[in-house]
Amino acid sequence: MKSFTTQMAWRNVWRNPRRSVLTMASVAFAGLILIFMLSWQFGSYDTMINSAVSIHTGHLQVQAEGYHDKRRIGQVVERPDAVAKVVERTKGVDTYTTRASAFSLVSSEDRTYAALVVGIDPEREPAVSTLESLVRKGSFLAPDDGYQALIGRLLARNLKVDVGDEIVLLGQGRDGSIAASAVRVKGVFESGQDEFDRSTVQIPMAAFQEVYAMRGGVHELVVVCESLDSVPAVKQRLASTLPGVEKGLVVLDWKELMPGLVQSIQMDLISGFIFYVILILVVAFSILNTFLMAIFERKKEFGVLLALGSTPGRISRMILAECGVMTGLGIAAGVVLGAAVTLYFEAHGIAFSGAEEILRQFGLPERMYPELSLLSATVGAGVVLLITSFAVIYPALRVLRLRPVDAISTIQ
């Protein structure tokens, strides 16, 4: 009886080829957009967050607990080395280094401007950041420097500096006491981040421990994992070790330590959802339309063969194996053409010229790639069907209301 059904629904299907072809097309359609916009939204926010914490978070930091609201500089891990230990043993692990920071006023001949000065360990740092690669005047940080350091372009042109030139950083030691020194700009990034550049100023590790009173403590264990999806098992075996090496310890992951950025995935996802919908709203109303025409165009054939003895839920099951064909077909094709599509762009990328300015503003590339995974593949394709599925069930109630001598005396 199944196979007799599905039969006659194919036959059904392919008596008005044109409107067959013409539904197919549109949830073939709907699948492709579906699939590339998923695929292109999951990649672009894969690229958002390693460039952002490729360039200064890291995926995880351990810091003594209220650091990252309050940001005082007597909030230290007190044994980074012990603690440094710990993380290198964590599986999951792929690089780690130390920074401490200060909020502090940083002067030139000219002017004076507040900055964040940062110790970084040169040896380490650029393993775990971009930074070495942002310089674009002189060269990075190298172990035995002394009093030198790296500076935003937008604060070196702020101070009216470049390159060779003296700086005076002027702020407080972890003791309470005046820290001050004179540090010679040794190199200028520029990481596409204006607030970045505009406040900050990097020095040795060494240089910032005997200035500030550091007394070997650090601010921050900045830690990046082998993959994005590793973070959180990561965090949770470095929760639950460290605090028997250091009391007061937290490690905060990168959904913590950028909030901003978090909420403007979410924003996205948002505004994607709402397309989708109405995508899709498209989609089924055009179901809806076919199968209602369908229904009036062939309702004295309903007639005929509810008079010789055909039930309803025949005829209504009929109705949904056509649906089920059209689908089927149409998600067939949207998926092979979505997921081609996908990966020819996935390969060679999509370049937005004229908006290189823009991207630079949120440390993103030139060219993005989209990122084809199973969840962009399959989730598009199960909406879809499941829209059109409910879209058909109108129609199929129609034909259970369906009275034989109805259907054939209403049709001339």
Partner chain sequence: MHTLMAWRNIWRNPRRTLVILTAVVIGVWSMIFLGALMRGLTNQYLEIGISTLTGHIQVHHQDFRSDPVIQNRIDRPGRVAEALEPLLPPGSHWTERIRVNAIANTARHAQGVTLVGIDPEREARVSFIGGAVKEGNYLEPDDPYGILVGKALAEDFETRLDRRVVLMSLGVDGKVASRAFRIRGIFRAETEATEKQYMFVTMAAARDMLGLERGVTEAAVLLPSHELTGKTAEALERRLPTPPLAVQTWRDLLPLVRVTIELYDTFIFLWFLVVFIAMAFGIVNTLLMAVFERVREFGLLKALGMRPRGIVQGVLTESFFLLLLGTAAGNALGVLSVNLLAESGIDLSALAGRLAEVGMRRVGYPQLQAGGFRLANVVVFVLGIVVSLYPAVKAARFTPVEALAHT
Contents of the next structure:
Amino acid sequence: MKSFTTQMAWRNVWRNPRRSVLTMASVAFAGLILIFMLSWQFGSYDTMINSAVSIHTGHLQVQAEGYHDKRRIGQVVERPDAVAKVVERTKGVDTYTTRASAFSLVSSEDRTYAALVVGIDPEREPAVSTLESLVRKGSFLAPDDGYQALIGRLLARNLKVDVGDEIVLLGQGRDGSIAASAVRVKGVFESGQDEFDRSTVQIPMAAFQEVYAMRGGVHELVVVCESLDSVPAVKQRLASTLPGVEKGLVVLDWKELMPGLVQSIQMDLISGFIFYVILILVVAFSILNTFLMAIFERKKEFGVLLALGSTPGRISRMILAECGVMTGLGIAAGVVLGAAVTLYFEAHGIAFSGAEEILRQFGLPERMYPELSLLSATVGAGVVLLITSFAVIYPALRVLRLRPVDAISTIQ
Amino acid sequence: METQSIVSLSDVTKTYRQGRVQITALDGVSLEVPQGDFLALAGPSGSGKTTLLNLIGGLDRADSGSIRLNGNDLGAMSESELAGMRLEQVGFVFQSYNLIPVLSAEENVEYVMLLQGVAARERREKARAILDDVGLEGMYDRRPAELSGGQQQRVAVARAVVSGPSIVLADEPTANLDSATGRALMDMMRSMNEAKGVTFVFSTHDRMVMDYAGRLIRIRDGRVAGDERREGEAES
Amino acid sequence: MHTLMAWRNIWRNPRRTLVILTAVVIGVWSMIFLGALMRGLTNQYLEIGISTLTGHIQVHHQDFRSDPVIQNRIDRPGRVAEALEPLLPPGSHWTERIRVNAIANTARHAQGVTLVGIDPEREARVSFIGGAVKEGNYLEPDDPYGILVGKALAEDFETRLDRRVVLMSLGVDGKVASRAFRIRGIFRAETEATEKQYMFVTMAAARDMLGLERGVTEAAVLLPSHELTGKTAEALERRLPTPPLAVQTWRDLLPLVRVTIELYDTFIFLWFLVVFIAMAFGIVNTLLMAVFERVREFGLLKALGMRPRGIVQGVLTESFFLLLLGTAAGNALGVLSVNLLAESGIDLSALAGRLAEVGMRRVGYPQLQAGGFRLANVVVFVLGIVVSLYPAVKAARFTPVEALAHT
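Mind giving me the form predicted in complex with its partner chain, seeing as the form predicted on its own was just shown?
Full complex below, order starting with the chain above.
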């Protein structure tokens, strides 16, 4: 019985191949655009998050409570080694490093600028961040480097210094004393993010602790998890084990560390959805006519069916099946085409000529790659299905109101 | 020899509203159709023949008066009861647009049995048998578009009788056929009437068709203007 | 006559016409409304950028941008004034500034900031600071020790009105110069970054601190409209000794804003195309239905002697009316919704609380712009007629015999 109705519906779809194909094509078009765009959005978010995580924050950070807001030099993790041991043993943690930072004046022979001096662990840092790969001139720090520094490209330009030159750091130590030291520029890095390149100096942690009288403390213990998905679980585990090692510590994840990033992603997602909904609404009305015509030009046929003893409910189900087949095929084609287009660009990338500047500031490469995922494909298909099904339901409901005599009266 | 009436109408009226004009399609029609009749409703177009057929078939409802089919009052039935009644007890043949275009000849005939819940194999056998009866052997798989007008009407008749209805209602079944084809169709319907005892009511304004009728009711302005039983057969 | 026929034809099936019109109306509305909203956002972005000490045109010493120190200054600002003043279109304002990097210190905090020495009266007409002081007062023209700090910075520094801030910067002599200021006012800006970056003192105070007799680091010009920028900058360039001076427009000074606007423009255009394609499927399908229903009629018209061209024209006229009605209603709705929201704006903070961090306002004010308006209508109309050619040609191809045989 079912198969009979389905079969009839299938044949009805192909009674007017041109119309059906156009209808399916418009659904497919919406599907294609959505899948591509969603893959694009999700892909760029991943790139943004990953690059921000790998340049700046890591997945998680252990800090003294309040440090994230106030950034006072005295808000330290007192026993980094003990904390590190706990972190290392925690399931889901890939690696970690320690950092400390202090706002300082950085002077060259004839220029002085304000900058953030960051103490890093030369051995551990390369596994956590991309800093090492950003070094454009000179070389990265080594564990026994002592008083040597990496410096951002713009800061180097402003200070008029190059690799081998000496700069003087002047700040305030943990104990309130004046912290001053000369360091030699060992390398110049360039992240493309002007703010970062203009205002950062990295020195080895040992030197930092000495200059700023840190008494063995650090400001951040930066943790990289095995994957982005494992972050919440690791965070929870750390939050429960850390108080046993040192009081007054908090674990912050990348979302808390970079609220701006999360919000720009949300903003982008939501505005994207507004565009998609409007697009699909246009498509829904475009195809509604096909579905309505499928009814109004076949009133006579429905009259015969009713006279034969069929019920409006049965006819309505047939219409539902017909429109459903068209939408379904359209969406299927959209998924296939969308996936194909996405995969093509996933392999070749899309270059934004002229926009490299803006992309760099967000830590994005100038060639962007969409990323086809189960999520982007299903969300895309799902949204199209949801909105177009309104266009399917309306004609099916119209048929329910069909009275035999109205249908039949068109026969003679 | 008096048999039970399959259809019985008493004082049925039906008016339509067309724009601002009230049109009285049927004006106090009373009528009995006994089992086995081969009845022609004759009259000019607009006389109310089609309305009468629609009411008997339960496609439309009367404004007043009562219509009984096999003793059941159609006015008291719900829409879905009417649909069930049409399925089990009434067969329809229309002037044109008779067949479902996406179904083959055999599937068109099967469709009614499908609604009745007949098993697939039995459907197939019965459909083929009856298509053979109406002279369409070997054309089971043709779609309506691949059949001539006469052949289409034969399929329609086959479909109308296959469900074993008490009555077959045919609205101007030959109107779109040439006279030779029309005669052949009438011959076939007549033989079904005689061989299987199926009751036929058809409307027409074609003298040739009237000549086939065993009973001729003339309708004029929504009233019964004449009712004669005839023994005459068509001279072919 | 043919126009009348086309008009009546589209109303033969009002339901179908209304459905496809709805699709066109939604499409056109979305083009206009979303176009205006995005234009509004980019314009705000631009306005904020321009009012945050950029202006439309700036004059610097040619080395100042790559090495922003007091040594790279405009030594004789009088020459800039001479060159500039005759050129300025009415409604323009301009001012001079000393802008240097500095370190701000309080007892407990220190941070790198940009110290801006301003002429308070003239500055107020050029940049945001004139209306931005929310606590305390704006600077008096010759206040030697007053300073304006941003709200976010004041919070970071845990300081308030009348407290002291010490500023250190490189003086003219190449040595670190410092001076203590008293907070006269606390200002708010569109972004926290701005509040944390800038501190304002009077020109006299800045000169005194840095050991400067005369001279400024920049002259900034605010024009009555963005469009005048290029022309004025060119004229100015011809009248100034360049080098050692350099003239830059906001397009050079705010590359991110420029690129963002260009990106948005491209995006809007692509969006128009995508919506149009979605609409086009519906338009073509609807016209095809209308055409195939009337095969007999076209046969008849041909039998009566109408040329294929006439039939094509007839169908295109129907499409023209559909598009006309659709775009008219879409435009009307678009203008209406933009006007409704142009005053109050659309609160985007629900979407993202800290939009401010990326330099955009929390409230979007849609702005109609002739360009976007024209583009939307041209896209829909021209391409709409183009895709309608398919059903039109289809209709013209029916031969009278097959058309009349069609039931």
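Residue numbers count along the first chain shown, from 1. Small disclaimer: the values here were computed from a predicted structure and weren't measured.
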For this session: May I ask you to determine if Glu125 and Ser181 are placed in the same rigid part between these two forms?
Result: yes
